[in-house]
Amino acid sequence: MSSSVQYLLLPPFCFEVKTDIPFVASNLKQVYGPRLIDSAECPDYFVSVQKAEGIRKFYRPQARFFSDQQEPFQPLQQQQAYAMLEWGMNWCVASHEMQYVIIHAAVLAKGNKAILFPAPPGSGKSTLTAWLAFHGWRLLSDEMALIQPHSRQVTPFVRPICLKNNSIQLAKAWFPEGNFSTVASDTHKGDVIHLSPPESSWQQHTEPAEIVGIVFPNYKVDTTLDIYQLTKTQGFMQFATNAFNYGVIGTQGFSTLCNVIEQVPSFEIFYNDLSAVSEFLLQELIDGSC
């Protein structure tokens, strides 16, 4: 089969993606829908997932994906082809572009309001933010917060959920109307899938939004809803770890961090129950914010 061209809106940035797997480029249009294009003038990123050559054409198929002529990463199993494009966007942002501080972190926002939730693999980020995202809050992000050098402010890069492994069949049971790619299994993360947030959260993708908060979540069976404050201190530690960039740019990077970590409140929580997690949210950085 030869390869298929097409490209991705995501504003900021724009992707020319091509691929000769053709269930690649079937999850593209099932969880992009209509920002995938056939054509765009002048693409940030050239992006391509394709088929492995040589013996493995016939033993274990594998899947390469490149950036310009760039491979970051080591071949996978062909059935996790659709992950690895979606991991190798996220590396082409976080690694090139130094206009935003980055935090590996998900972004929700209720009108300008926004939250980051920065939280490790298994933290239960990416159900949180499916779950919010279904129910009235907007996605700006649930992988990177791109942050405007000096300010507060997000810039959204709206992209689909990546969910693992238990999420996956809470996921299609909460949503079941819902947009969702293939299961690439066996990932290094486990099994994965990808979710489309709602139309509305896609609508919104060019609003920023203002940081009002910074929540580390922590999914814990047995636990309601435990919250703690944190420091400055302790704050700023835990979002710099989170940071892709902030020590290659500089004094820029630190001095964002610092800023947003001065002016809004972080805290850890602890939690079971989702809607107690949203009314906690409400009530205390979106309501409560300035």
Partner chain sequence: MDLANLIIQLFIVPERALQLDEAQWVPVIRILRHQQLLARYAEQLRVNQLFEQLPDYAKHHMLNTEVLANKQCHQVLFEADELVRLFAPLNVEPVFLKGAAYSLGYRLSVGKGRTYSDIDILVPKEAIIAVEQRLSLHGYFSEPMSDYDQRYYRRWTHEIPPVRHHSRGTVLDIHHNLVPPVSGRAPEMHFFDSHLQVSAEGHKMLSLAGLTLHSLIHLLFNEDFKNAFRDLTDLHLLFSQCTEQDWQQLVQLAQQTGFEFELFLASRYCETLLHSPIPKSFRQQLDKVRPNKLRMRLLDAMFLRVLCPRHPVIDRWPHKMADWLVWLRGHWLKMPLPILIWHLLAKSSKGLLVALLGKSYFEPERR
Given for the second form:
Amino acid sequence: MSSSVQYLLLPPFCFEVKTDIPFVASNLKQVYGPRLIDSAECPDYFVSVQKAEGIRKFYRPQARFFSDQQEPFQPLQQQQAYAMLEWGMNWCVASHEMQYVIIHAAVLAKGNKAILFPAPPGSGKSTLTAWLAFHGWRLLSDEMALIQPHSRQVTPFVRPICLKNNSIQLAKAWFPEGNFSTVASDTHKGDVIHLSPPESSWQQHTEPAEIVGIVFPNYKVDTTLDIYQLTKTQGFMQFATNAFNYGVIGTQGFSTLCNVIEQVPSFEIFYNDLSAVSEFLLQELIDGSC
Amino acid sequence: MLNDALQDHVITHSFSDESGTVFFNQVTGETLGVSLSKEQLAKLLFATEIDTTVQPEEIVSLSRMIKLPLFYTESSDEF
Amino acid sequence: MDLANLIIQLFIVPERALQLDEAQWVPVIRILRHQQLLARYAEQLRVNQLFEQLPDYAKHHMLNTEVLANKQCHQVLFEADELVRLFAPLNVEPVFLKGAAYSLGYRLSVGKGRTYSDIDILVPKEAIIAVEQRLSLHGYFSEPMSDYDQRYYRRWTHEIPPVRHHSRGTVLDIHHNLVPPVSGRAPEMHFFDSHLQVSAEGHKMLSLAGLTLHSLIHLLFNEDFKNAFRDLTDLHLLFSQCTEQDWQQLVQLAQQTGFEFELFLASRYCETLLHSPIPKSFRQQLDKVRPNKLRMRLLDAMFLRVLCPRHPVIDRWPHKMADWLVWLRGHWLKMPLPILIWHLLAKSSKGLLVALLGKSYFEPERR
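So the form predicted on its own is up there; where is the form predicted together with the partner chain?
Now the complete complex, all chains and molecules, led by this one.
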């Protein structure tokens, strides 16, 4: 079986991607567009998604993810192979990159003012991210905020937005022109799909931004918008819970998070009205900050 | 003052809004936040008797980060 | 120059690093990361004040691995203190082995940038059960493993199944000997009694001679050579720190425990591949156990291939052939024949099933 080798230029990193699964290759093209290239000088990571060998080729076929020779995950059903590749690339960054403090958070910005949305799965973070990204906000990241140590600066790591379950239909209705991957059904997160952010976010994928606020989102069916400002201690604890590599980088991670929390306000919001959220963010965090 | 009482490898930060203090163990990565300011913590450290407003679980967690007066920790040595 | 050679050259002559451009670093970094040597090379480049002059690509990846190695160094100190404290009521002082000992022995250059996945300790055989019980009371549990593997460990090897700390994830390998007794080559452990030292922090480990002997036994009296090049660089660094007196002890200990031949091989390949300083007098002394010409050539053909830097991007068929031969040899050395056959059968019938059904068949599907 022939394997395709291509490269993803996703500043600040570059990936060599190898796959022998045709729909993975076509999804890459659909989602990454011109970021997918045929040659690159200096790939940082060498990832591959391959069909599992043996009888599993024919019976409930599976896919395996490799980062070079390392296999960090159990094999998954082959129809989930593309999602697996996206998660595998996240794994590469989260487990190797130690020169940023990495937070599990979406990052959206107006100009160079960024808001972080750290949140556990199920909080509606990705739906909010997708909506904002297609309504005039710039997406810096869907899953990982890369913070420069001892600063408030976030380095963009633009990647597709991972939407789950009900939000898949919602997003398809909202953005009929969007570049969607195929659906990976029945994963540990439910059904998932990856949506490419608008071209403008891709265009600015090397421009850093300054954090001006942290918002912990909670989607709540019966609430238009409730906003609670957190104390700095509360904000810190929630922030640190979402940090990937903070235990490894030690002191630098701790003091960077303390420093960010000291300088910007943090809020917990409960909402069902996305434009009300956008309005609040603009007034309270973007226009209010200097 | 607080710094002298920290356990090995523990660093700390008290926030400017006086909402509390966070502790971080640089080796284990363990992190703890308490809603006590630096001053309130100092009071706890130099107390001569048990402050009954502090819950036993909080004492256990705190004792992993700071050296509390002996009468707090005697009963919970195994932790 | 081929990549394996280039990586060896970079180790012997770190200055060579300045001649590589960004693109040339890409496969080098990839192979070093695969061989768990990125942090060690970074350390060498720093010591030689070359690090800052490297291209950004190389610096970026080396800095990442330095952070991880550093964290591990701090972590192992903490874990070692925990273990000493935990075993004190049993009157057992664990002897730290291999990677952990390299990190804890602060004077050892071999500890700088050395990364490893488990902490290896040695305890007296009589204490094994008590140690195991105490560990399980304090949150260290063994991983699920097949009955066959469980029995194999208990009955034939020099260690018990590894245990993992439930929250920190630390994995402990607990040994009662340095070599599986089933091989008939397990040394009397009392020979090591006079080869122990205690670090400034109070952690017990083998002396430099003892560490070196264990390191070379582990490398050459074995069937698994996945990290062989890293282990060879360990030996180089250990040999380089041995004084005349350490060498005397090393040779004596190797004679007493029956591993003179392995010492001969280790010094031969360290010298050939990494230009390690082996004192002439000892080399002559070791020549006594040199095998005949034919056997020597066969051993060279195998070991010079398996001890090189390795990665699927550079492996050719002679490498794979050599892997297979040393694998057979390792099993042969470790087990008397009837058990060898039994073990291979149990392993290979599973191997066949894996080939037939796919590896995933044996692992629960994660959702």
